[in-house]
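Next up: just one chain, as structure tokens, the form predicted alone.
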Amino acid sequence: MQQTRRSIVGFVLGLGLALAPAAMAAGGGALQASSTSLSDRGSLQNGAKLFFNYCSGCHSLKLMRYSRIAEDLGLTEDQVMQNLNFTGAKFGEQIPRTMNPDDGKAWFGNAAPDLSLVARAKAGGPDWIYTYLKTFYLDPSRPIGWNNTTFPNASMPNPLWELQGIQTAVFKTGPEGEPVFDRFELHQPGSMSPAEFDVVARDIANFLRYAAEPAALQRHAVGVWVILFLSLFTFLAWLLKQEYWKDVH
């Protein structure tokens, strides 16, 4: 009886933990699938370029080093220092933000957070980042003029508005009179088509997924050899079993 009770409690706790990310995602709207892949080096390189050009002015990656990005993404020191380093930091140093934290607090109410672990901290990981980057809309009621359906009332303007364009949100009335998001309407076109901007959002999400756990690249590379080894070992074990049992039949 005691063991049965423990099993039931364990099942309920496990179910709660499994459903928690989905519930959190539902609170800010359904997340869109980003289709990120750590094996897509081109996507990671493009994501790095986009992050450093559009995000690193406010956000840091203090758990990453320029040299580690170069090694993992197949870039040279010159490529990284000329195209990704806008802070004056050395090649082997961690990645700070360009903006003074005090300025960020004065302009946006809070200093911009470090994004080293954002892909692991948010329920949905890269899908959350991908959806967040796509769901900014013009909101004159907000101090910064922007809002976001994935993270309502965030103190962050849309850094990619020139690429995506400016969209407004249309809300309908919910069952209890509350506003419920219905759809976006394009207010001003950007320099990219929606399909092209999807690639931008995906590649940034993919790069931040990598930044949150750089060792995953090595694990993926080693994993192929592990599977090959286990397959070979299984085949040899089967041959050995056949040899041992051939005289029994």
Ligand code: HEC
The other form holds:
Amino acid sequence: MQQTRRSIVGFVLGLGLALAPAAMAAGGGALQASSTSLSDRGSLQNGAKLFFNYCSGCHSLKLMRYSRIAEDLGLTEDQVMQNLNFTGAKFGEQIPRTMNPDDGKAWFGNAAPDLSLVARAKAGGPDWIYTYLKTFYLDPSRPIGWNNTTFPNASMPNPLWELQGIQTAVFKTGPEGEPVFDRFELHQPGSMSPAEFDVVARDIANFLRYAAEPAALQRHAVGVWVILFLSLFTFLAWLLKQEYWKDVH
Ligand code: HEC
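Here we have the form predicted alone; I need the corresponding form predicted together with the ligand.
And the full complex, kicking off with our chain again.
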């Protein structure tokens, strides 16, 4: 009886855990898991490099400074100033966009927003950014020729098309005759395989996750020591217990 009750509780809990992500994803279109990790410094460095090469023309990171990135990601001042800084801003300054915001508005209809906090602002955080970067498709009906299933009618062209290639979207007809997204088809291959491109999207999402909360990086580092300390402490407590109980047995 006890056993049955326990397995029912286990089953219900398991079901809840299994369904929760599906329920969450249902709200904002299906998001793909980005598996970003703040302790993966290589991924953060690669994400920074990609961000400055492919995004900073239009997007600023006003809450970030070049010097902070150098310190947090283990880069030298020279590395940052030569490889990441294309604006002539100083090492200690915040990160502006390269493009004049009025041009952005004139060309794309919308000025590109600052991305300092975007990884926290979007439901799904880095997974939203990851999925967004993977779901651009050609759409001749849009003024800029691109559309996106994660952010429908976004006025941002696919900045990574040379790497990813160019996709088109195939739609089914829904119950009320409305178009329902079915799948992407590769229209023109890019310079990367899909697996390589996933790493690009993940590393950019990881970098923006870090940028939205740089302090989390330190917390992460402290967290490792706390876990190590607790493990050591548990071990000592166990030794002590063995010592006390020796005489009792
Ligand atoms: C050619 C200019 C341009 C480039 C390059 C560009 N973006 Fe954008 N981006 C935009 C514009 C314009 C918008 C606003 C879209 C809208 O609101 O319709 C936008 C919106 C976004 C948003 C959503 C922001 C929000 O608050 O809703 C994210 C995230 C984003 N861009 C990420 C990126 C990343 C990452 C890159 C580099 C891989 C990049 N962008 C490159 C122009 C650009």
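Take the two forms, find the largest set of C-alpha atoms that superpose within 1.5 Å, and that set is the rigid core. Positions refer to the first chain, counted from 1. Please read these numbers as outputs of a predicted model, since none were measured by experiment.
**Q** For residue 242, give the CA shift between the two forms in Å, the superposition being done on the rigid core.
**A** Between its two positions, the C-alpha of residue 242 lies 10.5 Å apart after core fitting.
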